[in-house]
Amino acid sequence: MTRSGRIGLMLATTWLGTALAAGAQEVTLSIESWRNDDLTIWQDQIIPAFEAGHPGIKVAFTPSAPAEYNAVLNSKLDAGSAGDLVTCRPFDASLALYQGGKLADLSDLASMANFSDVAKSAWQTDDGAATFCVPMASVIHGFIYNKDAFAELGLEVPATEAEFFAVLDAIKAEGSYVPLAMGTNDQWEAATMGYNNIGPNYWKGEDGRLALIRGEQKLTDEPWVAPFRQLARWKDYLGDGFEAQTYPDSQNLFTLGRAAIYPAGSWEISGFNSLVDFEMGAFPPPVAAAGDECHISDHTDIAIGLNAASKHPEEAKQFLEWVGSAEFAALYANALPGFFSLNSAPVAMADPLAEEFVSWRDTCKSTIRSTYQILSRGTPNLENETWNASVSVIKGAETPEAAAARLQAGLASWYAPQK
């Protein structure tokens, strides 16, 4: 064979590779999120699942930092280059980028008739006509306690406000363990493991939450600075250097056993799970007195959402009818115990913590974070005024009434309800 022909052959077979790769007609789906810890999960257990049963679709799981998840997708969406499918936050995160035309309207999904309004209520407009995202997980607020510390103190789990302290309290004397796990530093916890999950207690869950909304109650009223003089009490039980401990200081803190209790949302679970050597149980937010009813924050909290700028709109609906399915609630619960199924089809769970979580759905009222819907639509923005208060409250720097009539100032200044 001459030196051309040779060249000609391995040009030819480069072009033939190239055409029989472009005829397969693959099309790839790129997930925005906020949840770059579930990486793997979706890497290894989600995503194959999907591309079994949909030859033809790939889809890419690309993840940023949480804290900088809305700015990033917001410029992206501008930009033009945000991927196909969008991981939703609740409420007016969402809404704000379906009013302005970045999410598609959803509302016609056949699998949306699996999910029941007040799961869907997240991802609406006010007036419920369009959803655009299709719910995934609520979270459930509470405390994650170690069972081998709790049982070497022979403490008993609290049920009531005076238990709770009780128990705090002989955690803080006999000396060994640190008996809350949370810091002050990046603010957050303080209103959304603090605040807003003992707060639903005080408040009544929903119906002080809507009556807020409705303006028939103020944040300076008792049930919503209650919750801050329990906080001011918290301070002596954090420990050494709280102020500037983080996120992840107080995570390390618990999972290490130095800490007894830690003030929780159910996402944790996974990832403590890899992480403890000693047995975890959970309890509910403690109610003022023994027998009350007790409401508990089933935060929805991700749903996932079409970029209505997708390349490939059709693709993507299947995988959003996948994702609303029985099958994914089933995949999606057990690959992360802590994200609870959204889905009115039953879901078993495996993880015992997990489960021990789902549970309180029985005996106790649902209810959402109070500062998320509509709240924090203007500016000053309700929930990170709360972070700041919370805050203050716990350093002490503020007084408990301070701190509730600064953040009713700061929310009647805009929201005509309330004014």
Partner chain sequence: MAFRPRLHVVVFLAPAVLVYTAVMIWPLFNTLRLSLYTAGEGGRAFAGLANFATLFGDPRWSAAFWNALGNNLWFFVVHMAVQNPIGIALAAILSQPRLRFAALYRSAIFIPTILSFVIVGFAWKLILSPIWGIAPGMLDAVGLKALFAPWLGREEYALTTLALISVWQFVGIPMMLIYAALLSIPEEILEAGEVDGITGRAAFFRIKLPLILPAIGIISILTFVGNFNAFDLIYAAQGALAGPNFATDILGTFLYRTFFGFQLQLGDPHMGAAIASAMFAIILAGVCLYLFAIQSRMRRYQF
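Return one more block: the form predicted alone, after the form predicted in complex with the partner chain shown previously.
Next comes a single chain, given without company.
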């Protein structure tokens, strides 16, 4: 072989070795999720932003149908075929995966310092010793209202309960709009957008929620009965036939401009934006009296964890550190208005209605739904029982005191601190 031939062969061999090494370094991480509705957002915005700053790591977002996610994910994890990264539902479903060795402990991630104890509570062991998912977003509860209707009727946004019911009375008396767009057919709305929406102002948010878990308060105490008393008054302001009104019915009633106020979760924002032809506003649950400290249900909704059997744990942790960053927080919250960053870094919201919701964090204390942590593990299930009790109280089929006593008896039947 000539000298030039040997040199050419050496160069070719060097190039091939470099190419193989580069190829060996590149890995693809896959993400399991139930959020198949935001696939294009991950593909077009989130993943490209990560890959741009992390050469050698590719990411594939591979969601399942929401109703099938838990079963599909569990099957994949058992079979060893699940993705490297696992989107985490809040509380017990994800806790069970961690306790079963399916999710890795992420307590040592540097980005965990960017989240409060409340933000991490949905993805921690009961004692808070281990955190196994990086918080991504929460949803906030309050009331969305038709600004055009308020202007037409000369109404001001209520800040106190007395003002709230004065507004409802004025809307009802004028007659052009249903005051409150909510039904009781599907039950969960009465508890989620009713009881756990207004309740934190009564039980003082985290103070009351944690006192209930510790057994220091009971559901028959005044702070837990009082929200039922308010719900009992809502009956007079719901639409005709509210008993048979479904969740989609309520959405349509508001977006078609036939109702003035919608007891809401912030997840409605994107959908409502595309459906309404009037200007919307939002206000937090009114406090009992002017000057009272306000509390909002700022409920932990979605996080992401590491499959303990991932073949690429170090690369996956790079992605998780990025999910805990201010860059991801701003990107995700603005791509999905109504799903608010749990990161301590401030995020400027482009959507005005989303900005209104998240601004309440500056003036009110955040808490999560009272039934979600620990208290719904037994039978009867407190979350599901609260649905039923809220509906019964609104319909007038059960007094607030009787509903609270029934919930307390059920909880005490299996939960030791409440016995």
